[in-house]
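Just one chain follows, in the form predicted on its own, and it is written as structure tokens.
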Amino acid sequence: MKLLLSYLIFPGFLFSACIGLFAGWVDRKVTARIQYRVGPPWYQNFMDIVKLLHKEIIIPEGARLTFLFAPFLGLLSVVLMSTILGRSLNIYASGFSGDLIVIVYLLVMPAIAMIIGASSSENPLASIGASREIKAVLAYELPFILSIIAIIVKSGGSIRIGSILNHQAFAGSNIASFSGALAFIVVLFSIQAKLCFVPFDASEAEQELMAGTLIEYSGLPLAMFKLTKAILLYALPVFLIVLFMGKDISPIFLIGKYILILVSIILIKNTNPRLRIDQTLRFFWGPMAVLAVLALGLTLFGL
């Protein structure tokens, strides 16, 4: 019963979704102010989800079963990931051996879900979006994984989040070192791509593809995809804090660090133009890959 409540309430679905939807409102509000607009009220994202739950589910002609299966795959993956991450922050439930690897695997599932769903819809614009999403995943996963490996090496080879936090509690936050700072930059931009935020939102480019991978979704399935992104907006900054800023994770410091990373994500989103997919590939396989390899090399030398 206690485990079930953790998956449903804290730190599971309800908690993650509420924090993520509120963070999404902060993003929309800041973006609106930058563009000299008022922006939506704080409850707008919650009302959007409720509205979608009452909408009709329209299934495109020729769509396969995976069209409806994909949103469940993405949402279940992020709920499981956020729950594991939240429980690992609790001293009474400090995760399990290899939980870092499980989280890294689960983080790629939302993108795979979008690719599967878009490919199943048989819409040409959705297919273009799916193609771009595949290329984006291939681009950012390489430097992202290399940066994670650098943190694993710095933590004595541990792949347990609790051990990584314990290492930082005694040795200081990973971001305070040269290798940690470089890895942090790489992971921050990778998170931007995982969220499908500007400048890495080519797969959903509204001006080009009219929502791209999500163009055929409506009602409950679309609400599930929006909830998936909202939970990612909560879980990914927390994941970044755990890996790089884990010296002090008391509630006050955790909230402050989360706000700092959220502001950074919003600033990147509002100060850069959208990159073409070939530019995204060059960015992650070029400068980001070099930084990730350099961070890993510096880690091996203890820097």
Second form
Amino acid sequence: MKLLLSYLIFPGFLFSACIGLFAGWVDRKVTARIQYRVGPPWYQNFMDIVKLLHKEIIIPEGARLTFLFAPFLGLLSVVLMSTILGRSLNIYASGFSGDLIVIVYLLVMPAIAMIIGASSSENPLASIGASREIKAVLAYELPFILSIIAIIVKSGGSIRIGSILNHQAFAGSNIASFSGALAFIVVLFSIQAKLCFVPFDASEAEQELMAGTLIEYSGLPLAMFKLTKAILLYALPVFLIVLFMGKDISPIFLIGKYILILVSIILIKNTNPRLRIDQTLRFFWGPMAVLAVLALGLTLFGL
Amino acid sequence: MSLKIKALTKSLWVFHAATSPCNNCDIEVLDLFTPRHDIERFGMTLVGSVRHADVLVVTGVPNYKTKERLKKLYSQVSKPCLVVAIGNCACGRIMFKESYNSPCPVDEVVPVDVYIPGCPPKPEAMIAGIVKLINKLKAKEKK
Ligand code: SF4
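Please give the other form, namely the form predicted together with its partner chain, since only the form predicted on its own has been shown so far.
The next block holds the full complex; its first chain is the one shown before.
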């Protein structure tokens, strides 16, 4: 019962969705201010979701069952991820051994859900989007996992979030060392790609692919994908804080660091043009992978 | 006012269907998203896919080809969907009325909710039209 509550309300679905939708508004507002516009009111993203819930659901002719199954997969796994993350943040001891690995796996699920849904919709543009998404996943997972391994080595081979936090509380934040800073840069760009934000959003390119992977979705399933995105926007920066800036995670500091990371993601998004998918691949397997390997090497020497 | 109508009026997503206009109206539509007018203040955004749309903005006189496309587009939108005809062309075909290539005006192909005349209409006029559309929705709800 208590587990179910924590999955559905705090720190699971309801809480993380609210924070995520609000963060989505921050994104739109900051973008608007950068372009000298006013931007939408604060409740905008909530309104979008409520409106989508009332729209007709269209299932294209020839779509498979997985078309409707995919949004559930994405949303459920991302909620599970944010619950595990939130609980291990709340009380250090409530995590279990290996929760870091579970989170890393669950973080791939939204992208996989997207690929499954898009490729079962029988739309040519969606299938181009899906193929780009697959390439993007292959691109960013390598440096992402390498730099997480660097963090694991740094905190004494522990794969529990609680003990990574404990280690940082005694030895200082991971970002304060050379290897930690390098790994931080790599993970920052990787979560940019995980969120499908602008330099790496070739799979959802509005101008060329007309929303790409999401093109056939309408109504409730689209709302679920939007919610998945929103929860990711809440959970990924928190994950970054846990891994790299975990020295002091009292609520005030946590919110401050969250806003810092959120705004830097938004600034990267607004100051870069979209990369082609081959450029994305080259970027992640070239400079980013080298940086991640470098970070891993430096941690082995204890820097 | 029910939550459904409130949410709909606060977040209208616009899909732009150009049925052979002279492109002048299209440019004026895009003007609405620039800093001076910025209708994202009211929650409106341009969407890429017609499945996500709440408002179908139609510009231009349909000809034999685009007429069929427009009909198809309207049948692909998830309802409720509103249609706005922008420009004299879409409202009443003006000088193209006798043209060999203009079978019918827009409102014989799809049900139009708001007409915004002008050649091209000013962005202010379009915003006024959208406000009328929202008021119409609210009035319909009250009945
Ligand atoms: S109404 Fe005027 S500006 Fe608009 S498409 Fe027609 S001719 Fe062009």
